[in-house]
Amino acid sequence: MPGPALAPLNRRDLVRLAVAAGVAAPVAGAARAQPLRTPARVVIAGAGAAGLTMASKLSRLLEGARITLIGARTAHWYQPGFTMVASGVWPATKVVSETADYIAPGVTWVRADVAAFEPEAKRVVATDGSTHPYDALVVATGCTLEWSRIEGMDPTLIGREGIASVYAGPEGAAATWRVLQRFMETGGVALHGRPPTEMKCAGAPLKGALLWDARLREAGTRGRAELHYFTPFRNLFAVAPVHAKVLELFAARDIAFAYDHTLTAVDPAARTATFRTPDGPKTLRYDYLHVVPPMAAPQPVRESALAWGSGPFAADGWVEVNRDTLQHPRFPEVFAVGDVAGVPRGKTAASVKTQAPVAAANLVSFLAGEQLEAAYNGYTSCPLITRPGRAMLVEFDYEGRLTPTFPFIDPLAEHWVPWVMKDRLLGPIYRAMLHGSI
């Protein structure tokens, strides 16, 4: 189902947008005149967006190094596109490519996952039994989806009994669209929400609620549907101006919401969802339920000395790193990038684009025995789609300050330009990021 007609873009517009969108927050101290010549052994744990980007960047910054990339998945998923699939804008095939297409020349790819981190011995053990000693390690394993922390929930349910989720891979996103299409015909009660943990792309559940509303209105069946959004927190988005804008959008679209609600159980047969609330458990009947599971660091990270031992990132095992340099404070040869990094912001692909130059520059400085000067400011970007053809390009830093790339676009206004970026430009920019060219 196509979105509404868009204003035409001329070549100059496209070039301007592509150049601007390819430049996120500036990276202080990240420049280096020449590659560092070194025989160092560099291991990158994880072959998703963060790992592939780091492998590409380090292959350019290091001469003579032995770079090993560890990751089992042969299909690469463009996760920022899952919402587009789940809302019927893109086919699932558009978000799937081959991991091999992004492996930088000279990088050794071990097609296995990490079984154990042994930072005291400076080595990583893979699930194929191989052991990989290192002089520098990049942890880029991403996060795990903890479906089992919701009683009765299993990812195989997605697409059945009214259960949907954009987080369950390309097929899960496609199944979500099929469930939504059925709901558009029948109407009923739709429940959306987010988990109490840190999560990748915290704007995705909000996009879902707004997009599903738009699709129902297009189908002429919005009057037969109730839309609800539940959050475990006291806000709809952690950045205050964005929270205020979402409140405005929900009010205009008659989307009900509630704070302090955490999804704890699902009964697919009865089509009920149970939430933990300050007043005790609350069970609601649903016709459409979009499930966002709790998220955590992968088990090998959680079980290692690399994880935070205390503080807000300890419970789910995120890698302990300095939030500015992305370097581990106890194991200085270790850096973390992407979802697994235990920092206050930064679980989006746009964050990887800004984190990777910082981590790569600082890793090279570490190997060279130099002071680490590159700094990540928490830059996170969320193209918050509000309806097909319109979106808000929300960009912010650690402090929750809006940091718009485009001075000519109000970051809290629904505009066609962020939609065009999401639909046409961010995919090519993302692939360029994986190749290390931006």
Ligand SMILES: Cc1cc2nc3c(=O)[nH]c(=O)nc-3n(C[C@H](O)[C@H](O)[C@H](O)COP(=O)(O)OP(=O)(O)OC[C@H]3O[C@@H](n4cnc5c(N)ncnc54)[C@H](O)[C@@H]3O)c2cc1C
Given for the second form:
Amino acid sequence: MPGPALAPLNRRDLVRLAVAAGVAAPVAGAARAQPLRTPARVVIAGAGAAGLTMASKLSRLLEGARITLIGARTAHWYQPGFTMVASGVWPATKVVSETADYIAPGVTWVRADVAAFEPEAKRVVATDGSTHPYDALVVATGCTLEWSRIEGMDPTLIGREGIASVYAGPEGAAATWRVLQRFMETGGVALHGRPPTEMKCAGAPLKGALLWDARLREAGTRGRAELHYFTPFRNLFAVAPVHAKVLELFAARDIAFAYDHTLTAVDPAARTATFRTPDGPKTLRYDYLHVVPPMAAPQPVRESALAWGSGPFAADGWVEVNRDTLQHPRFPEVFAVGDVAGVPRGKTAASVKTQAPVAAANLVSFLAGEQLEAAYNGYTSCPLITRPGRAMLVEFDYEGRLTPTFPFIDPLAEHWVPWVMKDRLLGPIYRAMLHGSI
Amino acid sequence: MELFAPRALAAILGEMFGGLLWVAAATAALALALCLLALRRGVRWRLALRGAAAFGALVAAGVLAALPGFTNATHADLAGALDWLIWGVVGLGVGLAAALAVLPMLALALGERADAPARRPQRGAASSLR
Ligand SMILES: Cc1cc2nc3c(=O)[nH]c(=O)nc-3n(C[C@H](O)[C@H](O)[C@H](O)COP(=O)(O)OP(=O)(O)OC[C@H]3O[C@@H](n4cnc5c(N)ncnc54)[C@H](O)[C@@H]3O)c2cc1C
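Return one more block: the form predicted in complex with this ligand, after the form predicted alone shown previously.
So here's everything in the complex, that chain up top.
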């Protein structure tokens, strides 16, 4: 395969390199030189990637503020590593750490979830019964996996009856690898796909299909397997050049695909999956089924006044925010970061790295009574792994424009270097992000 | 956020290598101290350099052979100029670092040059010139 043309590096390239390495983020808006002195009460709902990063950032930007982080989960999951676990490259232990390791000094951690958001009263109620009034709120609760929207599907089925899902936590990812190993021996029909909702890391189901094809080839059993990919849309990826590249890869790998197919039901006993199609329901037999559930904002968010009331993000209750400033238009003291934010694209950890400095800077400006200057451009990135050892570093913005950080790497060519980033570099960058040091 | 902030780079390296960074820093400091000592003693640099270069080349060859495997990949996964460039730079860089680390030790082990300046006797010690 021909390699990319190597252009000489100039200073601009080096700066872009730093951005890609997580050293810098493409954020519009000036950084504040001194922390803001304020007695403000800041509540952060959700102690995942976005919540922890926001807590670390705000604890550096605010002096005297009371920062409360509300989230019940004590184990932290490095979700971008789930595909590595599900393809047998990493052990599941590599993607699990302790939430406590990332909590910035001075931040109070309430080990409960938010039961209710009451934005009119400027407070949240936690599942342990405590109430938390705030002057500023960051909603960072991520999204929920709506298994029940697929009839007959239950996450406890993952690892059994040929059912797999890389989305079902570290255990689900490890179970996916076990199911795949069995499938590599038996062969048969493998069904993959994506849900009709907004979803985190939309590249992951594609990565899965490509990675598992590669594993079958390594095992010498690809000839015994039939691979299918189903999407509810009329493309394989929402960014046109990436869609074209995936088409090319699927053709080269003999992966069949179909548009306008939404998984609606599973019958594990009969090993059949039913899809909604324009021609009516279609039931297919499978030996391996990779389920990616519909995703939505967590229930307390969905049921609050914070959710979009109309438009494309209303049905699943994503938080209404201005897509540039990440500020709520009706409750200006509220900001949303990460998967729960009702913005186009932006549901990756790489997006959190770019959103968090924007939301943090704007929240501080809000508390200081200043103009909000920082803006998020929709930056979303996903190393699209095409086989163990190779990946494409796909990055794009709101407009679906490719925004390659390294101008000398073709974002649509499979290379070892993006794979090395995925395998070795992105984990440390992610942890540095949680610690607020980048 | 500051672009290219050295603190950010340090944070990423810290997350990547953890305590190993301190081991590397201690090794570099030790190599530097031994280098200064060797310079004062007037050692046989040329011979030491040859030995260190051979050692570095061996390390580089080992790294170049093992590097893809270290990243859960194989040499067959390297595709195009950039991949090969990074692979080469890492291999040669580690080889060079290994050579530099071993150089002063080798120099001291090989002993002083015949024309090395005589060391000044320490105060209070018996002098053979006396
Ligand atoms: C299989 C897979 C592969 C991925 N691959 C990549 C990749 O290659 N690159 C990339 O950049 N990103 C990737 N991602 C996406 C990335 O992991 C997420 O976008 C990122 O974790 C979003 O951060 P978040 O904080 O919004 O959500 P999360 O990290 O999920 O955290 C949300 C937190 O909120 C908590 N919570 C939920 N409800 C409540 C409540 N009511 N009250 C309080 N807390 C609550 C949750 O328990 C959780 O701790 C992948 C994700 C998956 C699943």
